[in-house]
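First, one chain by itself in C-alpha cells, the form predicted alone.
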Amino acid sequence: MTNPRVLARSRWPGLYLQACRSTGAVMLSTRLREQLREIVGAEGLIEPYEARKVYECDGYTLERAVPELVVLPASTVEMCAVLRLLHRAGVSFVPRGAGTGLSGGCLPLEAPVMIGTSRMRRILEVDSVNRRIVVEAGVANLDVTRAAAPFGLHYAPDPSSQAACSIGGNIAENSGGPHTLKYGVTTNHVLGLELVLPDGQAVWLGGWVDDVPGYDLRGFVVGSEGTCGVVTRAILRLVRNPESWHTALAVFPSVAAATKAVSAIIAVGIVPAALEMMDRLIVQAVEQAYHFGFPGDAGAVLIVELDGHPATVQAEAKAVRQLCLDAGASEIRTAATDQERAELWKSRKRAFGAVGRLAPSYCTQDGVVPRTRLPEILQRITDVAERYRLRIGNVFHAGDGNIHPILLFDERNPDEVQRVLAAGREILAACVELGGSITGEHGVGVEKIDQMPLLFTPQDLIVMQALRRAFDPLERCNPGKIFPRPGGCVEVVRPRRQVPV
C-alpha cells in the first residue's frame, strides 16, 4: 500500500476550537433555560461557568470547549422531555456519560447543550436464571458486575476505566477491555437498549432474547458514538464466573520476544481470557506508582489469564509456560491467591494513570493490527518516536492486536503538541498499512476524523451518514463527530478492500 499523502491542516487546539465555537455558538434564551429547569429541577441544570468548565473535554485533552449549558435528566421521561424541547427550539446537543472517553467523543462542538446521564444510575432488574441485567445508562461498568456477583455472574467487558466509565458511554464507543479477547466487546453483551431519538421519541432496539427479527438496529447504535440519540437503558448479558483461573506474569527481554509468545499461544489454539502486554517504559511507571514488584529491567511483560474447567486450565497453563520460555521469557510468576491476582490487574488497569509520573501530559492512541504484525507496528512506533523526538510507552491488548501507544509531552508547549498530533496520525496510518484499523475501542470522535478516508471511500462515508440521518435527520445529535466535513483537508489513501475468493 502506498504511503498516505498528508494535506496540511492546522490542528493547534486553540485555533481549531476557536473556529468551531464561532460556527457553532448558539445563545440559549432565558425562557429555554427556565423550561429545562422545570423538567429536570435545579439540581439537574449546571449553569455557572466554573461548574461547566469541568465538562470541557473527556480523556482526550488536546481539544476543549465549554458547553453553554449542562442538563442532567434523572429518567427516560425527563430525557424525552428535554430532547423534545431542544428539537422544537432547533438546538443541537451532545450526550455525555462519565467523560472517560479518549477521542473527544463528547466534546461540545457546534452543540451548546450537553446532556449527561450521570443521574441515571439505577440497576432495574437482575435475572440470574436467564443471565440478564437491566440498567440505566449512567450505571458504572464495575457496578454491573458487583450487582451480579451474588449470583456467581459478572459482566465481561472490562475497560481499564471500569470503576468510573458508564454503560451508556461503553455502548456509544463499543468499549472493550482485557477480558474481551475471549468473551467479546460491548456489542456482544448488549441484547437490547432504549434509545431516545433527537426528536424526543423513545424506542427499544433489540430485546430480551439473543436474536429478534429484522435489521440489527441495536448493533448499529452500539459504537455509533452518540450520533443517533441518547441511550437511557440497556439489557445486558451476564456470564458465569469461571470454575478456576490461572494468572501469570511473564517477563521478557524485549517487546519482540513477548509478541513472539503471543503469536505462539494463539497459534496452538489456546484462547486466553486475557493477554496483555506492557513495555519497559510503562512497567517502570507502574512499578514506581504501585510497587507491585515488576522487574524494572524487563523489556516487556505479558499478563496471561486462563479460565475454565480446572483440568483444562491446568493443561493450558503448562503449555503457555513452555511457549513463553521458548520465546525467551526470563521469568514467569503465577498469582497464587485472589489478592495477588487482583493486585496484578489493578496495576495493569491503572497503567494510564501511572504515566502521569513521566510527563505533564499524555495522549493515548488506539489502533489495531493483526497480532502477527505487532513486531512491525511496534518498530514503526519506535521510529516515529525518534523522528518526532517524543517518548512513547506501549500498553496494549496483545491478544487481539489492539495497541495503545501513549505519547508523552507537555501541552503547554505548542511545538510538542504539533509533534504529538503528527506522530499520532502517522502511527494510525501505519496500522492501516499493516492491515488494521484506526481504532479498536476508543472511537473516532474528533481526534480521528481526518483518518477516516484511510479506511473508507467517499461513497462509504456517504452511506454511513445516510444511515445516521435515519435516526437524526437534522444532525443535531453530537454534530461534528466521526465524519469528515465536505471540503476539509484530510489524509488520503486507497482503502483496503477484502476481495472475495
Second form
Amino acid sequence: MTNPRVLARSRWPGLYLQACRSTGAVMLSTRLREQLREIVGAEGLIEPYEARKVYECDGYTLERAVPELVVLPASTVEMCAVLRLLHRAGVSFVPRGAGTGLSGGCLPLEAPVMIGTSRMRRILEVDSVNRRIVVEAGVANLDVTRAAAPFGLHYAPDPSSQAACSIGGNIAENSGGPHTLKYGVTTNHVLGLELVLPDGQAVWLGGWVDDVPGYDLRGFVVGSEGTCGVVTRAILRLVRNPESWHTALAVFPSVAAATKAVSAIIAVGIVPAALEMMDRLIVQAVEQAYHFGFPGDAGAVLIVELDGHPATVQAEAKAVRQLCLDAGASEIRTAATDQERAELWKSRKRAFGAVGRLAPSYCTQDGVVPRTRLPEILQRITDVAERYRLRIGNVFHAGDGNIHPILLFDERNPDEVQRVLAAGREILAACVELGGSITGEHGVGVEKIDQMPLLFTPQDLIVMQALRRAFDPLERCNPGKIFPRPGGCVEVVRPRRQVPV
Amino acid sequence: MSVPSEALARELAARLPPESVCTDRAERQRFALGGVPPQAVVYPSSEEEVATAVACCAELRAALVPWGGGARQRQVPPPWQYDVALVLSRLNRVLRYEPDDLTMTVQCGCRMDSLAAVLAARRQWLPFDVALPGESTVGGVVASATVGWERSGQLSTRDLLLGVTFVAGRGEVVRGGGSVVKNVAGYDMMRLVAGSWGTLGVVTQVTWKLLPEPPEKAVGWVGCRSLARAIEQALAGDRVRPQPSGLAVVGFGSGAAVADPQRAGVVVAYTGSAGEVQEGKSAFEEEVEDVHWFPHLGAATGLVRRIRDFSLVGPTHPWAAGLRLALLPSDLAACVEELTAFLDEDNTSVCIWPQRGTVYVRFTEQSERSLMRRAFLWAAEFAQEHRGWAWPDWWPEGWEFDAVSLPHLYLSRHIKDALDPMGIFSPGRYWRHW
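Can you give me the structure for the form predicted in complex with its partner chain, which would complement the form predicted alone we have just seen?
Every component of the complex follows; first up is the chain already shown.
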C-alpha cells in the first residue's frame, strides 16, 4: 500500500500518477513476483505488509511510504538478474543500504520495488600490504575497520551511524563523519566499485589502483544517492592507525569565543582530526542528563582531537591549548587514556540522547558555511529562533563549518510545526547566502529537493539530469530524488527526524 | 573534416571582440597539434566570451581544443579535427582567496607558480607539486587531473577540487560543487571534469581546498646500482614510521643524469614538525642504506624539480614518447624486473612513485621505435595481469597505438554525449573515434 498521506500531499500530477502506479497490484504481477522469487529465493523476498513496513523510511522519518515489495539479492549475479527482470518489466526501484540515511534517499516514493543489500555482507579480501579491502555493499562501516584492525589499519570515514550503516549506503551518500576534517569523506577512500546498472548490467568503475585512465565515473557515482544504479562491491582504501592521539575538551563562555578558537586553530596551520562543538542549550541538556561536570554557565564546549606522529601531536596540542585559552576557554580537559578519551567523546555522542529530554520532538538540519562564517550563521540561527519563537540547539562539526541546528518542538502543536519548517528553510537559505551549502553530509534525498535551486541554476540541474541518464536512461533507479520538479515534489508538513549526526 | 576557415573566422569575429580572435598564420602555428595548426585562435577575456566561442563552434560544428599553458598537450593524442584553439591565458585572476577557510577560487588561466607564490605568503599550499608550474595553468592541471609525488601519493587534483564552473557543449555555463570544504549537494561534477582532457567542456574557474604548508621538510637521496635495488629500498623505506611524505625512484638515463655514475636511486622527503622530520630521517636510515640528506632544501631543488617535472620533460631533451602504468605498490618490483629485461638503458628513463604505484617510462628520440612499441604492448599486458592499468601518456608524433584500451567506454560515450552533444570538444583525444 502506498502511503495515502504522500499521495494527498503531492502537488505534482505526474508524481500522483506514478505513485498510483506504484500501488503494486497492477504493476507487480504474480508472474513477476514468482520470477523474482526464483532468482533470490524465498528468503530474499519480503512480501507481508508488516515486514515491508520496516522499510517505509530511513532516518528521515517525516515521509513514509511502504514499498510494494522488498527484494534482497545475495550476490552480484542475483542483483543483475533482478534488475534485468525489472528493466524488462518497466518497473522502477529504490536501492537501500541499512536505512540510516537522513534525507529520505531510500524512500520508495515513486517506485514499487525496494532493492536491499542486507544479504551482501561478505568481506571478500583484505590486502594489508597495499592497504586495500574488498567488501560487499551490505557490510557495515564499522566491520570494515574491524577487519582491518589486526593489521594496524582502519577505514577512515566514520559516520555516527557507523555500527549500522552500510558501505553501499556510504557510497551513495558520500558519507562523512567527525574525522573527515583530516581524512576526507567516502569518495577519498573508494578506489573502485561494482555498479549494477538499471538494465542489469554490472560494470566495475575505478579499480585497485589509484590512477585509472578515462573519466572518473567512480567519482561521479559516489554521492549520486543511488540514482545511477546499485553498488554491489567496493574496493576501499585503508589507512594506517595514527601513532598517537590527543583529545581535549575545552569549555567556553560563549559560542563566539569557541568559534574564535576554531578559526585560530585552522589559521595557524593545524588540521585536527576532529573539531566538534556543542552550544549552551545542548551542553545544559547533556549536563542534566549525564552529569559530566560542565560549569552551569558554559556557553559552548569544543572537542579537539589531534592525531599523527607523537612529536607533531605534542607540539600541536600545546598550541591548541594556548589558542583555546587565548579565545577565553575557562577549562580544558585532556584525555590521558583510551578510557578518558572515550569519556570525552561520550558527551558529544550522547548529545542527541540528551536533547530528547528537552522536547517531545526535534528536527536536525544539515547546512554548511565557510568556517569563518560560523559566528554569523550561529547568530542568524539565534535570530531565527527568536523570530519563530523556537528553541534551537547546535551540535556541529566546527572544523568543516558543517552545522546541525536542532529545532525543538512539540509535534502536537501544528502551529509550532509550521514554524519549525519555516525556520529550517530560513537557516538553509542563510547558509547559502553566506557562501555555503544546503547539505554537508546528509544528502539531498527528498528532504532538500526544494532547496536545490538555491544552489544551482536550472541549467546546472538540467545538465546533472542529462548525466544521470547516461547511467539510467529511463530514470527508473531511485526516481524522485535530488532534482526538483515543477511545483515541488512533496509538501513537507511535519518534521520529525531524531537520529544522531 | 574541418569547417571552412573563412566562415569560422567571420562568425567568431562577429561575436567576439576583435582582440579575442586571431587568424594570423604564425600565431596559429604556435598552437599546432600533431603538426596541424588550428584555423583560428581565440583568446577569451571572460567566461561569457568562452561561452560565446563555444556556442559559435557548436553551431558551425567546429572542433575546439581548450589551451592552458600547453605543457600537457602531448599527453593525449592530437585531435582528428582541430578548428579553434581556445587559449585561456587571459582568464588569470584569483577571484577569492580565504586563507582562514583554506579555500581559493581562481580562473582557469592562472599559472600554478603564481598561485603557489600567493599561497606561500600565507604558508599554505596546494599539496600536489605539479610538473612545470611556470608553464602550467589551473585549467590544464584540472583537465589532466595531475598528481604529485609528495603527500604519500594520496592527494590528486580531484581530491582538492571543491567546486568547478565549466562551459558545456552548447555554450551553457554549468556549475558543480561550491566553495566549502564539505558539500554533498548534487552530483560530483568536479571529479568528472578533472582528467577529461578538455573533452567534456571548458573549465573556466575552480575552487581549491588548500592545506597549511608543513613547517619542516627534509629531502634525501639514496644512490643504487640498479633500478631493482632502488625499488627494493624505496618499498622498505615506505614501511617505516613515520611514513615518508614523498618517495620517488628514478632510473636509467634520468638516474645517470642525477647522480652519475649510479644508474638509479631513491628520492625521499619528510615533512611535518621538526621532531617528526628528525625522527623520520632516523627511522628511514635504519631501514635504508646510505641515505644522503641534503643540508638544506635549496641544495635539493634540482633533484626535486627533476622528479616533479619528469613526466613532461627529460633531463636534457624533450621526450619522444612515454607510457604510464598504474599498479599496486606490491607489484612494482615485478614490474621493474620485467621492464629492465628489455629496455635500452641509455635512451630510456623511468620514474616511479612507489606510494601511489605510478610508473612513468619515457623514451628519447634515440630510442628505437620497435622497442617503444614492444614496451607499450608489454605494459598493457603486465598491467592487465596485475590489476592495474597502462596507457601511453606522451604521444610520439605521427603514431597511433592499437594497444590503448579504456575502461567502461560506452558509459563514457554517454557522458560525452550529454555534455558535448555536437562532439566539438577535442575530438579523438579521449578515444580515437569520438
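Whichever C-alpha set is largest while still superposing within 1.5 Å between the two forms counts as the rigid core. Please read all numbers here as calculations on a predicted model, not as lab measurements. Positions refer to the first chain, counted from 1.
- In the core-superposed comparison between these two forms, the C-alpha atom of residue 362 has shifted by at least 2 angstroms.
- With the core superposed, residue 386 shows a C-alpha displacement of at least 2 Å between these two forms.
- Once both forms are fitted on their core, the CA shift for residue 78 between these two forms remains under 2 Å.
- For residue 289, the CA shift between these two forms after superposing the rigid core equals 5.1 Å.
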